[in-house]
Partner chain sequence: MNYKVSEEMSVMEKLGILTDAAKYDVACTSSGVDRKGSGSGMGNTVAGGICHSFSADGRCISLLKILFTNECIYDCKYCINRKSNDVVRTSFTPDEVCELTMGFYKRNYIEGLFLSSGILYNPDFTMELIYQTLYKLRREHRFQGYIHVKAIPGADPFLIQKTGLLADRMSVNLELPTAEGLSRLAPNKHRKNILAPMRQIQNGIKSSKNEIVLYKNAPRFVPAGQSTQLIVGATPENDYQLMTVAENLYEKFELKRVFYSAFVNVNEDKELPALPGGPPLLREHRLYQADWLLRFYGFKAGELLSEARPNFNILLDPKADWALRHLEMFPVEVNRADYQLLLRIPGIGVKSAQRIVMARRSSFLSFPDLKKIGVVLKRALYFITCNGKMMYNTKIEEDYITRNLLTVKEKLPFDKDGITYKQLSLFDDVGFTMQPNIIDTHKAVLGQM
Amino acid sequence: MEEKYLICEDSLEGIFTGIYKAYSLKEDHSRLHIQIGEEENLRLFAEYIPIVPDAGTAVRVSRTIQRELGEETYISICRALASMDKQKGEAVYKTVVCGLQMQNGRQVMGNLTNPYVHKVFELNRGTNNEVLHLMGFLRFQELENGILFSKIGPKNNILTFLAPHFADRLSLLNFVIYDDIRGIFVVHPASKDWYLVTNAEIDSEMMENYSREELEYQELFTYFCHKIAIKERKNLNLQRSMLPLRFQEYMVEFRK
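Chain above, on its own, the form predicted on its own: structure?
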């Protein structure tokens, strides 16, 4: 019996729609697979089925996961799907199957002997670690129009996990966080809810038009960071292990 590969869009909506389609086929789950995007080398004796993302279907799947596997597992799955790993769709699909077959599906994330559950566990941890890093390493800069702007380059698609942290702490301020890798924004108007902007062009000139006070504080902050450094205790290897270069690229104190 040939295997079937469901070709899904790289999004939560796309993969959840793929999981719904897999169950609707009513076939052995071991012969069904979820794949992110199309691959160049097609397998022999395999059927490829393109999946069109559907918001309504994705909501039904998300409600089922929350009800049967619990809110904590649902958050872990969402973080795993924010990962850049191309195997995440298959791992999440088989984790959901595993959880729904267990007597108590809420304990599925403890079943780490299952390679798919273990994969979701690792992806969840990796995404969460990057969110925690950026909570400390993200730098806002004030533009001339008074908006706080930050540009980051995360490996994973984490803006939706990062935004609530800053929306809670800077609720009275206008700020924008720009994902330089994916070209998407989080926009937070003062005293209102934040929202995500995709497929929009960035005015790079405006985003580098800092206020006079911002430039003064950047100068002072950079001077402070260099001044407190003890030359004899400088250890760049340790610094890079605690603060990887990919974060330093977007931090004011490392640009000057």
The other form holds:
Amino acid sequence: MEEKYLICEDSLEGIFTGIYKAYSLKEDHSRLHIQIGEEENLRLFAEYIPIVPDAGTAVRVSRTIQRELGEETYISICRALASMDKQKGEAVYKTVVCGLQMQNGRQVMGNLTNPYVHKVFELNRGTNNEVLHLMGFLRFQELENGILFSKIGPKNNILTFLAPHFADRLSLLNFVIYDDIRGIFVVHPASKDWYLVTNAEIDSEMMENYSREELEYQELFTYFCHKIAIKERKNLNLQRSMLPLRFQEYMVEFRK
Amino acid sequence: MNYKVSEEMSVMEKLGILTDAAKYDVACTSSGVDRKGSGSGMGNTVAGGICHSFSADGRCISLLKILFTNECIYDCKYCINRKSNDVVRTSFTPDEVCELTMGFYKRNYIEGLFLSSGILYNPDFTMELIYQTLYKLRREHRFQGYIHVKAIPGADPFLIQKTGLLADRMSVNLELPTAEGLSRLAPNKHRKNILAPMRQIQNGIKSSKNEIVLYKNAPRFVPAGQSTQLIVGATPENDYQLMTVAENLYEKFELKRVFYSAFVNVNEDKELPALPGGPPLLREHRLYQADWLLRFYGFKAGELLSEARPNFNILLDPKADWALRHLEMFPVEVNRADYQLLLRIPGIGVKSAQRIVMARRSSFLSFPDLKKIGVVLKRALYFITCNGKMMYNTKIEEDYITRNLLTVKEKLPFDKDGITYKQLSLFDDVGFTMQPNIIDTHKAVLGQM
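Starting from the form predicted on its own, produce the coordinates for the form predicted together with its partner chain.
Next comes the full complex, and the chain you just saw is listed first.
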């Protein structure tokens, strides 16, 4: 029998629609695969089926996952799907299959001997670690109009996981977080809910119009970081391993 | 207010001096309490704590760690701020501390404030200033982020109580593990005065927890618990004494954390040891490893060290060292051993032990599975079986395993020593009774000893 590849869009919606389609084919799951984006190396004896993302279908799949595999598993899957890894669709699909076959699907994420579950576990951890890192490493700069603006360059698509933390923390302030890699924004108007903005142009001139105090605070903090280090313990390797250069690039205290 | 403030000094200069003066305090965590924002102020806290940056020494920057003032009436020999030192003295005003904290916090530079202080005039006066600062920050600026504050030994218990209701964590530094060491290096401090506020905070936390059960909205007293710090290597106490003190602090005072601070000789006092090899970082590292074993792995100080073996092995981490002395317990069958026993296996940490317990519900675990779970097989393989089989044909023999463990280079947080210890493993003698310092090991390698 030939293998079937479902080509899905790189989004929660796209992959969940793909999973729905895979089930509706009623074939052996081991012959079905989910692939993200355009097919790269076409295989002989394989069929490629393009999947059009559909919001309604995706919602049904997400409800099934939440009901059968539990809320915690669902969040793990969402985080795994925010990863930049290209195998994530296949891993999530096979993890769902594994979970639905188990007597208690809520324990699926403990089944680390299953390679797909392990993959989802790793992707989830990777995304989560990046979220935790950026909760600390993200820097806001105050603009002339009082808005706090931050630019980040995350490996994974983590804005939606990062936003709730800052919305809770700075609920009375206006802030914007910009994902430099994907060109998407999180916008949080003071005392209101945050939302995502895609396909918007960044007004780079406005972003460099700092408030009166901004540069002074940057200088104060840079000086603080310098003073807090104990020179007898100097250890730049340790610093770099705790705070990789890809984060330092966006942080005011490391700006030369 | 009538305390000395150098009016002409800028906030920048003050920040420099008072950060410099605070940096030797190692407690810079922002963990221990989860608190959502209220929607009417600024800030929240996260139970795991958040690191916001890392300084050039590789230590985490989580809180704005400053002294309120570096003026001090005491003359502790190890302290840069002692009254006999000729250094520039300055003080913040409560407003300056508040503005710095808020300005840093909203830019996400910090997780909160760590406020310590030299003793200005007397303990009560100093504690009052700290209290006022916290009051302004919490009530006027509506700051809801993390606050770690020092309880000043000898201050009025009522002031400490009031301050504790505004702070998340409080700490009193024990500094030196024995009363004898303390009286030698800190002639103005008394052990009794240090332990009294510690006990007060402990009782305060307990009764606050009881009140919360009764009245949900009762103000919380020091919800993130209290901590303390011990200086390592300024006095001749051995590791066993340090660990016993730490264990007592955890058990009798219910401390959340004990921090260890490798002594940095800033004063060149004749009472202090010269440390030509720099601060005793490896020793500090071993103490932290052992501290983890006490808190999360169910070990007792008496299991790790004894009067006869009072110091940690420099070549092996305390857990591997313990395992080698208890080979009669190994190998352990990973698919059956209970959680507590799994934790005692070198190469298995808290997380991997939890994952093992979870994963073996659905299937038998093999060695490749363990590797995926995060077990460090290079270390664990001498101590475990999977389905009754060991990974390789290895001997359960102390010398043999020691030799093999030493060839797996231990990951130390400081690079400059790595090579030295690797070289040292050529000598098979691990029964050092005296703790060689870094200089000794350098000399040994270079053949000068």
